[in-house]
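This document starts with one chain, in the form predicted alone, laid out as structure tokens.
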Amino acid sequence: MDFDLTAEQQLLGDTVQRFLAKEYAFEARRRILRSPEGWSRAVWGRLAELGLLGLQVPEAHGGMAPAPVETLLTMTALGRALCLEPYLSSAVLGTALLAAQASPAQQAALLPAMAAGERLAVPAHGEPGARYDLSRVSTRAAREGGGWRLRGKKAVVLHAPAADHLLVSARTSGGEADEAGLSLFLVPREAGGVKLLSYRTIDGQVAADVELDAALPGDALLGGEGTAFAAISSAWDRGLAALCAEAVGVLQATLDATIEYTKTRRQFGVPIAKFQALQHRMADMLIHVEQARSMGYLAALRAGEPDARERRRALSAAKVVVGQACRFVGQQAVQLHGGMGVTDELAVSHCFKRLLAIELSLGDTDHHVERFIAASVGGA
């Protein structure tokens, strides 16, 4: 495979990195983290101006999709800066879900606004007890008059408090774990019968549990009734690729911060970077970072694979390697920083929390080991 970047891709990557280095320095990020919203609409607007919110939007609606390498470069830069904005939840998962499931008319109404940063739509799919199983949905949607009645609960919906719309999966037919019978609905966040229990996750992201007992109009249904599972699965795999790329950025930032700290922290009159045992540990960290980087490339290039089984196999392999790197590099960084490694005053503690969250997001390492095995032997 050829991993050389085109001139345009290199320019995009450099532009994003320069923008974030200027506008998203550590102290600026801490101010955003402490703000009531927990993210910056000003930064979101600048990301839209750079065209980065349209990477999953088809060209027919003013975007750049498919743009796997551009997404990789953007997510890596966002990861390195520890950005708190809803890029993964809205610009990747939400946008990819709409592009795959919504009708042409619905896409025309929604996707240009999302690319312009004027509208946020995030998926509300995971439920209590589902344990990463995409087909396990107990939320129900039934026809009521000329519209729909949604009843159910969704768990850990990232950036739900910031979203204009929730993309809610609900079962219109079939059993609780059936792939067939899943539908997708566009639900305004402030609609009657939508209740959010908002909180911050361990890494500072805004999220909410969502309770639904909502009456919706007939056009709230996105695409065909009972046909949403393939779109959900495809969007989740694109999200996995983006998450792996973000992890690489966070891993590199963690390694850089650790190396810099060991050059300045002194014991017995010398920097601790001189100690051979610690050099070995940082070399092991570097190996994990580079392995994750390679798997990030693989994930980006295979996220659009039309063969669902082969796509799942490649994406799960990448997430396993990346998840192992997140755990190892994060733990080593905290240990090499000593007690300072868990204080909010140091960037490495924020990196550690984000790495922990990434390892658990969109399926933890154990889940993806199982999914890789199932895909390798011909299972689901």
The other form holds:
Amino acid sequence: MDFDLTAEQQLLGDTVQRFLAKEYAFEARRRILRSPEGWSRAVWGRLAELGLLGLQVPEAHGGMAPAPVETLLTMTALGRALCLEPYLSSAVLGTALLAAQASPAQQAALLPAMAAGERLAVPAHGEPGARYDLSRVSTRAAREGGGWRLRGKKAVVLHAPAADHLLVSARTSGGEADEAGLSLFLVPREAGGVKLLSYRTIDGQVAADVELDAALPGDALLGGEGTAFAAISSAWDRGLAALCAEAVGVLQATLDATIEYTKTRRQFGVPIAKFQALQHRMADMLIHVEQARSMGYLAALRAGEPDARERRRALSAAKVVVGQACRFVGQQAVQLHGGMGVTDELAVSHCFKRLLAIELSLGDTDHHVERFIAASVGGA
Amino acid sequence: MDLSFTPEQQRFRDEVRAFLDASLPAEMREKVLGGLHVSPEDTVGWQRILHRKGWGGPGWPQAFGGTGWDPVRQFIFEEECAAAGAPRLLPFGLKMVGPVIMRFGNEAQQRRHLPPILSGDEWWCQGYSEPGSGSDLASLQTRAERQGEHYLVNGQKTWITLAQHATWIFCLVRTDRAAKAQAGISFLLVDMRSPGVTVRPIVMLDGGHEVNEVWFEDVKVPAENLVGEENKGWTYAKFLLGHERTNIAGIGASKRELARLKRVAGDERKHGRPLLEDPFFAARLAQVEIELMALEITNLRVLSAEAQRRAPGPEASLLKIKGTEIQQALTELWVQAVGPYALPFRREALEPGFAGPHAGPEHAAPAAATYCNMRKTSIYGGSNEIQKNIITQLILGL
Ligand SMILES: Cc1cc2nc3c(=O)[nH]c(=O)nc-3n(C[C@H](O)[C@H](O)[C@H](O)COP(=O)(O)OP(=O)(O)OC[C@H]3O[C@@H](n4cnc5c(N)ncnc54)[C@H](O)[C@@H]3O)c2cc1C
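The structure above corresponds to the form predicted alone; please give the structure of the form predicted in complex with its partner chain next.
Below is the entire complex, every chain and molecule, led by the chain shown above.
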């Protein structure tokens, strides 16, 4: 058992944190949030220079994968700063998906450019009505001429408007919830027949619903036909680990802001932090944060576990603990800020909204309790 | 002991229902039931419709143009209005300043100010909180100095709900700076159109504009706008706090939200089946519904004690805490019910008549914004922590 970081890891963590503390302070973030793009290409470029966009890219293609601890440190730092960049969607989920599913040649064509920050590719997988079921896909892909025709609709595709490519899952065979028969396609965002309804999410990220009726060349198929489920599932588990790590950063920032605020806000002649009712609430918040941090470690270290059952058990357990922490810490932070907590002015409401979005992303608490039970039944 | 409503109360409920069927405009109903933005015109419009029926003051005595209903009838009325999707009546005139003027105001103030509350001609807002005085309201600093026939008011109020639409504000102001905190406070009525009054919006976490800062710079307020006696304002404010009781638990609105939630969960799918049939979700929903059943009975117990003219007590704190917890839990379940489609946030999609395509089902659009917005309920009106302090002190005697 060893919870220590290597000197290199420590250095990497410190570097990212220092960079973001400087470049992504609250007012700078607000400007980025209000910009038409909604995220910063300059920051993205810096993340590339620091090598952080290659953490899921295999060494063969110039990256550092597997780098679970580095991913954890990076995501926690990004969470602390409430970053709006497409790190989770492109640098984690998109990259891990390509690394797991695309052929070596396809990987060689895409991954180095993604590590360099020159290309963005995000998964377009979830569908209306699918909720969090990973295998429930109705989008269809059929052979047409020498290529493919994709028809269907994808829901809440995070950072789709920012991406060069969408990694679209589609059914080439099987029934609507079958794991077998799912294929993955590389679809240029600007291809004909790809229609985006773009919007911001509650926490200010860019996203879109995507309607597809697109003709694609034969080589748009990534990897083998009908075999994408395992890759989607393993990429999602890496995404879960990254999301849990991000949550820990947001949670810590939220707790810190609350402690700071209650120490300075005075009512009845004393700082409100002197009221024991609030002290105990903050003690409970801390317990949630530490439990989430522990599960963030577990998630990071089990995300690459080859035994799918064991991997799912760990990651779902992590998401449950993190989801509950997001709920409690977010709500109490707002509550302890009083009226200031429900304004747009302070960081706390922005943290609150990001915590809400994290709670709902990649499966909510009930989904993961259910998945944990399913993965636990019969041993494993 | 009998938990049923009497036949007269049942008949009254039928009468209210029939009226709502006939008189509540469809577009108001759709906005409220859909969780969309209700405009100030709707709020005033509904007050006017009620006024024409003679129901403009559901909690007021007949002597002042009210209905004279007892608390149980008021409860039934509010419950039916909420269920039907009627806009919420503004509490600031009807439930706050109105009762204070009836009890402590003079006849001229009653004649001047009460009728336009009923008719919807004046819009009141509540000017208590200040940047340095939230929970500790008695520390407030806004000053009113008597200068001949008027008071000169200086200071800043904050968090003033819907002040941007208000024509009048009732304020707690400090008239005696030498006296101890509560002792030097007076209750003053201020015309918002007076020179020196400035309203500045505060943007909320859901992007909405419902609260404001209100600044007073050398505002001249006629001395006749003082309610009751100078330096007795705290007593009147306390009377007022005990008064917004019949609806403080928000039972009617929570029942409406619960019904909406069931519709939403019936339409949503999990593993291809209605979410309503999912045991995880169904258990969470049942839990809230059960809490609401208990609170309704608790609320009716408090109301019938009040109807028997027992002094209003600190039970209101219990109703407020539990009521807001239920309101908030219902919005949490709404968010959970719509799943990933809780994330898209487009304010324009919350405006009535939004024509553009929705991201996801229409019932998903307001969920997250409503959840965020409703966090306020455990903060305003005396935060839930302050309510617990009241319970520990006044009920438990600790
Ligand atoms: C949406 C909204 C609408 C509002 N509308 C109006 C309005 O129309 N008119 C008006 O006058 N005001 C209004 N308010 C103000 C509201 O009444 C105050 O926000 C409330 O009284 C809390 O004060 P505060 O915000 O200064 O928080 P603070 O008093 O600073 O409280 C911060 C935290 O400390 C806790 N706390 C404070 N004292 C204690 C204690 N002794 N023991 C334990 N915990 C404590 C609080 O519960 C809270 O969690 C509104 C507020 C909001 C959010």
